[in-house]
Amino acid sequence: MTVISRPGRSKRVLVGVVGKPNVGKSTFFAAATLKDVQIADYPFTTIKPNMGVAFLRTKCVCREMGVTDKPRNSVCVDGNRLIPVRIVDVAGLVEGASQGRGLGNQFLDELRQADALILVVDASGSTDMEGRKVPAGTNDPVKDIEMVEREFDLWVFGLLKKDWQKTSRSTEQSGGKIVEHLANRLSGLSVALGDVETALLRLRIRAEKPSKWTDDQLMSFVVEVRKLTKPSLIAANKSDLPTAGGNIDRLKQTGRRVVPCASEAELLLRRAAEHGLVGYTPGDSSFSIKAPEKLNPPQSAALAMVQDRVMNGYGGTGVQDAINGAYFGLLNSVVVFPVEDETRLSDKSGSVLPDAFVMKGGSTALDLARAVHSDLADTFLYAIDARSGKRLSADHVLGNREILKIVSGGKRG
């Protein structure tokens, strides 16, 4: 792999990876970044979240358009774009994380800003509740993601009762409305008026009189927020292994979106690519062995595996999936390529293609302004569809794969 030197482009959505202990978070971060992070085979190895980039994988425009020019912020592979974005993972989380048990309230407060998550569990099922090992198959990896959610709603459902009663009442007798008082006090959590709106609405909680809820309406209304701002998705991690199979199964059967992965085989294959022993992209469905006289056998012993179990068996590891998933499925992300010449496609230096922004859907072209510089945004007057040549206003909502020049009125220094 290429080596990414400016990946601060991308800072606008964070997707966080969750779970309990011992199910190969780390792993899977470590894959997914190739940042160096402590892996071990026992509970709370990961102490401090770990923040990193890993690489979103759409199709680059440059063939479309003819363009050879490599691209400045992100990798083109055989058209390929890897687009560099943040993820953290965070400590495992155990029952009483909410109570403060294990490492828990210091590592929900990290998942604050994630925009989406992405809930790596066990599918092997050999270890169990607090991330100790177990035989393979004993443990339910769905009651492992029911844990993980309710410690998550129980954190916020304490933030929110902690003077629910007070705060209730009195904003009953001055007039004031309780949406905005939840928006303000979830902010922090990037929780929208919006958001307070849908979910009471959803729910058919009378906003008026707040001082008459319930717990379980407080708690359904925390759940529900989770679900509209923090979206997530399952990693099925360890799929490779002979447990497996079934668990995927009853994953699925709960209606969410389940995505097999083998963190182990990716972090080997991207690893052996960095060396040149092997050719592979993230994200692809096989590998070529490049250098076979410099693997020793326990290496082409575990490239063998990785091509019967995981590639042959899954098509993938998943790890791309996965992050894809989160980016474009749970958050419906688009990726824009702004230039600023509209007829070579290029930067102001003739870069041409120089850059890829992942913005989350429903972004509009003054969003793009403002993600590329503030300067931009403040002076906006028009943006350009460099395909057709269209002049597009502010509140034009972005689509996937565009290529746009932003005109303002003003000059960034």
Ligand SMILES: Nc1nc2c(ncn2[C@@H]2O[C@H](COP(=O)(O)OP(=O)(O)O)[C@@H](O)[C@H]2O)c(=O)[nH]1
Second form
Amino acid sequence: MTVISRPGRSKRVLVGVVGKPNVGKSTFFAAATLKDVQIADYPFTTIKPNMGVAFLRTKCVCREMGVTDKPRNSVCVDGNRLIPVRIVDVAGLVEGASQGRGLGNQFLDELRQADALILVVDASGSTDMEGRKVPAGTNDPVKDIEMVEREFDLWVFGLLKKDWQKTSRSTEQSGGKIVEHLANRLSGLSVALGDVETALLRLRIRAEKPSKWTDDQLMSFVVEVRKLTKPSLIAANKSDLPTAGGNIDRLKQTGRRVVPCASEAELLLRRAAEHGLVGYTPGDSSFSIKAPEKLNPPQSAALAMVQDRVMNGYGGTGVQDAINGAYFGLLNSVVVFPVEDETRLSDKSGSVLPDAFVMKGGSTALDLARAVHSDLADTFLYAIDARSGKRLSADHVLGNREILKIVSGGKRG
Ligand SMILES: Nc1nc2c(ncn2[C@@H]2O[C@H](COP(=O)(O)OP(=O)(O)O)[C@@H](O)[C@H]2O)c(=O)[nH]1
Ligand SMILES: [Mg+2]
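Now show the form predicted in complex with the named molecule, given that the preceding structure was the form predicted on its own.
All chains and molecules follow, beginning with the one already shown.
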């Protein structure tokens, strides 16, 4: 079970923002984590500087349920619930990072903890492979994706290859299981035994004779494990620049999940919203100018550009879509609303729909109980769906926007 967003001890899901230098990772990160919304019960207190809190945007259940209370662990803006989730701005990666070039090892170390990746590319093609500025349209962002994934794969391959001869032979001789060795070796990368088994099965690589595996087989295993455990989407950034359009089409032709992004525009809009100059909620496809008299000419021009190229051109800045895409699209997350009183939809103190929990797809009612409080899971009896009043068992798979009460035998129940 994986809890994505809650205060407390369980492992929380982390989305990494990765890419080569100067594609706009930090701008994306700054835009996504700018707190123009106030949250009282802030779930992530001490975090490293490159760790940040972004928000997942989903339709709130408040209107359906006729609720007007202010939530506790998240905010509700015009019927949209914004729920804090973690993201990490990973150091820029260049070719050769797997051999320690650039900030190679730092990059890979930060990447290890991520459960899904937002792979940022410069869709305008104005950054070369080293991150240097080049004339717009001259760099191919499709190559950026290949480079970043290749470096990751080479690094993992290197980890496994180092003592492969020895371990594969000794595993065979002792009757040990290579899947266990592999899972052990890769556990720091959030790779589980099941992932290793699935990868080998898909590739039809025989686990009995690891000493006979070719380098190509070992590499194909690494690639498969990456796809399983680090799913990614492409944030095609700098979509506001004229050369981006063609590249975005080509990126889409690779069959990958592509989100056109204008991080700088998102940052501008969020700052302007913070200062009361515009009306804008992250993820909106439009904004309104609230105080035209307070805008200076450059600000007016910048907002007009955003309106023209970004809002009219792409229907939004894409930053919120990328965050939502990572959590909902790649990780199949669901948002659930735990309550203690299923008729009032409140917690013990009477707060109505105080919390929204983000849970990884496939999580069960028991997982939710564990996320709320470990005692609740230990003495779990059943859950109640607040809408229907139906009882649900421990293995009920959580649906998006469910409102649930957990009934337990413990004193908290
Ligand atoms: N036109 C445009 N420029 C951007 C955008 N996002 C970032 N940039 C610029 O790209 C450069 C590199 O941005 P930065 O976030 O530092 O990239 P990082 O090295 O990947 O973290 C800076 O000059 C940014 O102002 C965008 O959406 N549009
Ligand atoms: Mg940066």
